[in-house]
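Quick heads-up: it's one chain on its own, the form predicted alone, in structure tokens.
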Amino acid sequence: MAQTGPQVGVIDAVVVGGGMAGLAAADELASRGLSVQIIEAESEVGGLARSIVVGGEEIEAYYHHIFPQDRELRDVIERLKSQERLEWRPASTAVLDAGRLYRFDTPLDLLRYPPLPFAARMRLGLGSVVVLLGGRGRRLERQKVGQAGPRWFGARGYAVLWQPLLEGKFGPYASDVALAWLASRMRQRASSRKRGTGDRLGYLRGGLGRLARSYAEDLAARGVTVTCGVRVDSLALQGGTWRVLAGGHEVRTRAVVACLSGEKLAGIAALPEPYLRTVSQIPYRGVVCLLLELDRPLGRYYWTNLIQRTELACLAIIEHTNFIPSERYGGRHIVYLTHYAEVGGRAWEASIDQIVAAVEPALRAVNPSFARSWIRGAHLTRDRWAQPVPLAGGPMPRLPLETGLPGLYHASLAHIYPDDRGVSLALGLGHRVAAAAGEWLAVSSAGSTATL
């Protein structure tokens, strides 16, 4: 998407980043009657919700589904008249442990989980209930899951179930993650379950990338300038306005809403030392996601968490076409292999062949007949800033939207804490940061008028 129209003079706000948070921020600012420009470095809006095409149908480059409680996302879908594309389907879950698959959809499945003795299952289940009912507040923010997890869930239950999943997601930081993050993640999954029947999840036909483009088109029709394929090189406060340099061009604006990671923001703006120190304390994990097009089904579950270790630490096998029919994708069966990785490490640098080879024992455990000849297409995507690490006692619980510079506001995945990243949460964050920026603009405008 190219720029929808030139901006001259000083505009009210520039939104840096055209992911879902950036789109929502522009929406909020425009709804307040402000002039807004979005500047997105990639060729299209959407961020982590971007799409590719398989079998003539758009699909997310990274797996996505919609939870029933995702109110912000459902509101956007309805407003953009896309609700006829939203469908709700059951989604089955399993864990793969020591070469065996175990269904893991309901609390009863936990009580039947053979790798744990009965007493350990009961302890794990009781601890989970306690966390779900009372696991909120700063008390959990200060507790490291590696220390508190065995006390809450039992040493055996934590070691068998939670520890491998946390290590797959956070690597060397796993034991230092705040227990509050895990409690929030558990509540999110529990909210999608109804009457013991497992997950009921939503999917938007054509993918969320298509929705993001529709959102940008709607914003453009309302007067927002949307510029894609242009990277912001610098932000500088000069004479009471912000000078935004992007792609060799300059934009002057009263306020900037930066919807990107703290490290990226620090690379283009001279942040005040307190805020720079705060965002610099948040480590990030990158995501490496391989989408495989198979000519036949792999297994019978939608989502399989890998408790057993694999080379390159694959976290899950997600068979999308056990959720959405393969006919949508020209008969291809879609499998995502997801890894959270240190940038520059083996998993981050791995090729398609290396990833398949590393995960092949797990694929054969799901289906002993699996052969590489089943693979008819493969799409590898990476994102450097996919997962902030919510360290216990770290800065994320109190990370402000205000940077300390007048008119510069910041919204990143780290601001969603204690929740895990998600499209609906990003939309809510975008509205929240834009509301703060909008209020500042209103107050600053009133102050300027009063001095005339």
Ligand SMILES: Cc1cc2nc3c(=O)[nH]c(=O)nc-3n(C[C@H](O)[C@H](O)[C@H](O)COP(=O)(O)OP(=O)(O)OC[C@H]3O[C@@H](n4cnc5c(N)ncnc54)[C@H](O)[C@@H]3O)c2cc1C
Given for the second form:
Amino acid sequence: MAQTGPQVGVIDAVVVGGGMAGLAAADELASRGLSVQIIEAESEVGGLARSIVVGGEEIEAYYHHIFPQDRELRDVIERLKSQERLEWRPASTAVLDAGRLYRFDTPLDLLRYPPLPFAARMRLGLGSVVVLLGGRGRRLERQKVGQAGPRWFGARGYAVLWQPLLEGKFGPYASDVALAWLASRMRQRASSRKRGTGDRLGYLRGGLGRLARSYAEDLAARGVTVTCGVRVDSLALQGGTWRVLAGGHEVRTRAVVACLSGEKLAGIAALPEPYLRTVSQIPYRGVVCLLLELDRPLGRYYWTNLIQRTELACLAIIEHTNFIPSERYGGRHIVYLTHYAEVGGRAWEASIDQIVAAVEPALRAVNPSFARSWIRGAHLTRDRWAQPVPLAGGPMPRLPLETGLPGLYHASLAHIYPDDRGVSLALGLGHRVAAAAGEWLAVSSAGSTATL
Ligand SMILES: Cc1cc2nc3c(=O)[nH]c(=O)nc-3n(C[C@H](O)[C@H](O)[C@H](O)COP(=O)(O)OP(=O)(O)OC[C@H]3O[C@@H](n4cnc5c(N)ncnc54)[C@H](O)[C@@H]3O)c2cc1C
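Hand over the structure of the form predicted together with this ligand; the form predicted alone is what we had up.
Now the complete complex, all chains and molecules, led by this one.
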């Protein structure tokens, strides 16, 4: 068991999960003077933002970039004195449709998009402005994008542009996703343009996995116990104390802050019926991501959305080294192929060779000379709990941080709504859930002092 920091009898709080939300939760609790232990199942902290090594340099197992509005993340970067590693670079976007690549960086590119007739482009552009101005109203939370989308964006524009992307991300749930989610996604890009960085996105040199490790080291230096490589097997409340069973050891604590998916939490704790029912109504998609190391560049764009379907429904080709120079990775050109998948389905089970074969027509459309001999290394990463589905009328907008059990608090990707998941939002959520737990601890301590 890799562990740092001191341990005591009954501690104030255990944080389950050392992803970005769990690290921020521990930070918040420690800053309130509470004794805290983080328990992380993997050998390192970082969760979905963890890194692997390519060409001697760390890089995220899943592509990650930073938006200018990612305030919580920028704050952590500054506090950990890593700001000299944060860089802002142009990040070009394209769409691949029926074997042809179209640049898609600005609203003007949408208005010029050749696969759509002029009237459909205008309708799509107008609908996008109206949705963007439509705010965060509850109205959009209840509207299914499959029904509302054609009305807002025009049937043709929706079918040609949005529907394939939503299907790639949410599969069978695509039509039932809330329009509020799509509006928030559109706002995210529009807002980063407004902040004056144009099409520049941020990247933290050396990857976010390294930042997560520095964060854990900083927490350990402040007295937090950080335990990695140990899965929490069960959480049980006995006589007002939580017994946390992890890797054959028991930790006793007054409060637990669980920073993982609802279904995972339900697997280790007997959740009260209303909360269990609520979290069970949120479907999750898994992610299967293949990172290819090529010996030469593939195309010229950073991010290419695939409107044309590949055999295993690849959503995007992300050429990281069209964003960050390949010299940093020993001259390797890095391409991520991303698939959101049903667990147990064909994409979920696929081998590296099967994925490359399925995406090859799209890789050839990006660069007709592409050959498999260009591939010098490949890394396949899968996560079961990668993307909650924000169903219209579903429970995500009002998912509580309290589980209904005294001292058990919960934060997951599904608690972020209507925005899509993100490192900065996970950090903010971690602070919020820990603040709620910290207040509960303060009130319950005051209560027990009063009875003494
Ligand atoms: C393909 C992909 C691309 C992304 N791109 C971006 C991007 O460009 N920019 C951005 O900001 N965000 C991006 N994200 C989202 C971002 O990575 C997540 O929002 C964020 O990392 C979530 O952090 P978290 O702590 O909430 O959850 P997680 O990272 O899922 O952390 C949960 C942790 O709990 C641990 N755990 C689970 N069960 C147990 C147990 N029983 N005991 C102990 N530990 C347990 C897990 O090992 C994990 O470390 C991307 C995500 C994916 C999947």
